[in-house]
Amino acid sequence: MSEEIKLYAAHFAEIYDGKTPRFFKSPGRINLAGEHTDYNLGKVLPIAINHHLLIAISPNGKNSSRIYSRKFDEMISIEHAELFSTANHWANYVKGIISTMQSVIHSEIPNFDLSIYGALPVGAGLSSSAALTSGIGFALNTVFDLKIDLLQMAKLCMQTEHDFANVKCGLLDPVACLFAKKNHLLVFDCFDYSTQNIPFNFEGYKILLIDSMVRHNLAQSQHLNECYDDCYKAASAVNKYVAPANSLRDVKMEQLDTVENMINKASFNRAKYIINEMNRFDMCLHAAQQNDLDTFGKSMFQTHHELDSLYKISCPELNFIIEQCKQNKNIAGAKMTGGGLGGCVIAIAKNDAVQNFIDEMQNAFYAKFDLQCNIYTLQSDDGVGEVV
């Protein structure tokens, strides 16, 4: 066992009467292509990756489960009749994930006790939220033998998200959480909801995490939500006046060209991204399988500048890490990763590079923004399981 086991266990005994739990990892993930297609129902290319969520659990007997969160430093009781959101409130996710759980078993779930250790940034662009829900859903689904298969617990988790957090979101981060594998990247079709692990290495390059340090909040969200709208809009107008169209993934450029001025500019712009990034893919898989990093390198950046030219989701300081990576001959290529409007560039930079970039990185951010970034070596690692 681990000294950061031993040490969770000890402390789960301590508030839980005496009980030994059993541990289960839930990563974070980083996304290397098909950014914000996942909801638009395209083909997204993350990995799982060595920064988790420990989640511990026992059942309990009793009735109310309790849940303890260490970064918070909070325990709540619930009840699994009454589950209902409270307003910007971690156990949202928590309450969400249960309820959603227990419309599909049709049934309570026994009570029980949990806690939640680690350190995931909330906020970052790792995908915390879907970490924690796909952890907990794994972690009930194990103990009480409940019989949910994995793909529809990553539905759950989507589902948790939009009816809990109030966010329209796409199964990109539950299902790279349940599903990635270590050393592979996780090939995802969002329509057929198909998956495929390809072997992958960057070979003489690693992928870093730079942290913008600049987090989300409910006002972004809700501009989150507009993104998602706004490219419903789009695929909706196709449908209407020009071909059958359920999203983007149905839509070419000159179908989109031609519902121009039946939309507004940023739903045209949106769904503009959308069709090219889709467009992108394949070439992107394949550079990543060839270890072809110009190609690949090339894609990454081009993928972050309409992300802030066309969806409208970075930030002065992503753009600005973005600008420093354009600058380093050492950094094959770099985009932002997650919801957006803030959190983390992933760049990919030669191995003998690596502490003479990270140091002149956080150097110029400082000096631009009085700031210090974290920077971060990532491994890919596998989705949730339980520590055995």
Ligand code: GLA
The other form holds:
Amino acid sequence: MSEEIKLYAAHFAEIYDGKTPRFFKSPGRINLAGEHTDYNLGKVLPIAINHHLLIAISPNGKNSSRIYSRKFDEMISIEHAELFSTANHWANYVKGIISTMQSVIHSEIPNFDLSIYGALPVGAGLSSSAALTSGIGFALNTVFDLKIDLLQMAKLCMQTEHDFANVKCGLLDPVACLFAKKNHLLVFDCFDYSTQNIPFNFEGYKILLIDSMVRHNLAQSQHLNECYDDCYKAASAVNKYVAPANSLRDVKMEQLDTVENMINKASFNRAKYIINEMNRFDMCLHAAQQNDLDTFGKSMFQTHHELDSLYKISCPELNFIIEQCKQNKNIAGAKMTGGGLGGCVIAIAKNDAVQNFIDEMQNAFYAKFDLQCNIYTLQSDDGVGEVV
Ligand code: GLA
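Here we have the form predicted alone; I need the corresponding form predicted in complex with this ligand.
Zooming out: every chain and molecule, the one shown earlier first.
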């Protein structure tokens, strides 16, 4: 048992009547290609990362469940027959995943004590909320043998975001968290739900995570909903006036051009980005598999450029980091990841240049924004699983 787990087990015993819990590890994710295409039924290319939450759980045989969050240092008690969201509270995700799971098993999940430990920054674009719902969902499924399969679990996690956090996200985050494998890229098709784990190593390079330190949690969710609506309007216009289209997955650029004057500019530009990003996907995947990081990196820069200019979800801090990356010959490519308006940039850096790059970036960021930006070297990791 690792020191980290020993420490949390002791804490769990202290707050929950001396009990010994089972532990589940639930990672964050980054997405390497297909950004924002998930809710437009495109393909995505995430990896799970070596930053995670730890879920400790033990059945309690009582009339209610107790949930503790180390991050917020708060304990709540919930009854499984009465699960409602309350504005902006971390526990909405917990209530939501219990509620959506109960709706598919058609019965109440037995009560339990649960603690959320570990470190995954909220609002950094690493999908802390999916790590929470997927981790808890997986833990409950295992402990109470509920027989919910992983794809259905991912859909329940997405449903939780829609119904309990009011965010119209897609399947990218929970699928990455539940299906990823260490040293593999996950290819997930949000239209037919097919998954593939493809070995990769980016030989000679490391993946860096550069945190812009900008957080706009509430604005981020509202903005994501706006993006969803804009994409939906563009697809609907094509469907009505040009050719059958269930989503932007079915739309070609010429068809979008035909409806340009029938939809607003934001809708048109966002749809244009989505179609471009979907068109880039197979080329990106091929380049990643061939370790052709020159091609892959250029495409990352292009994606970021369009996320800023067309999709309008970047911010000055993220753009500054990208500009620094572009000027550095040891960086193959970089782009923002996640919902946007802040959060992190991922950059592909040559192994032997990593430390210099980190120093230069931190100095430049500090000089510009008077703020220290955190930079991490990432490794890929396995998706959710029990720690044994
Ligand atoms: C957020 C959403 C995901 C996905 C990404 C962007 O993380 O929750 O569904 O759209 O942004 O790729």
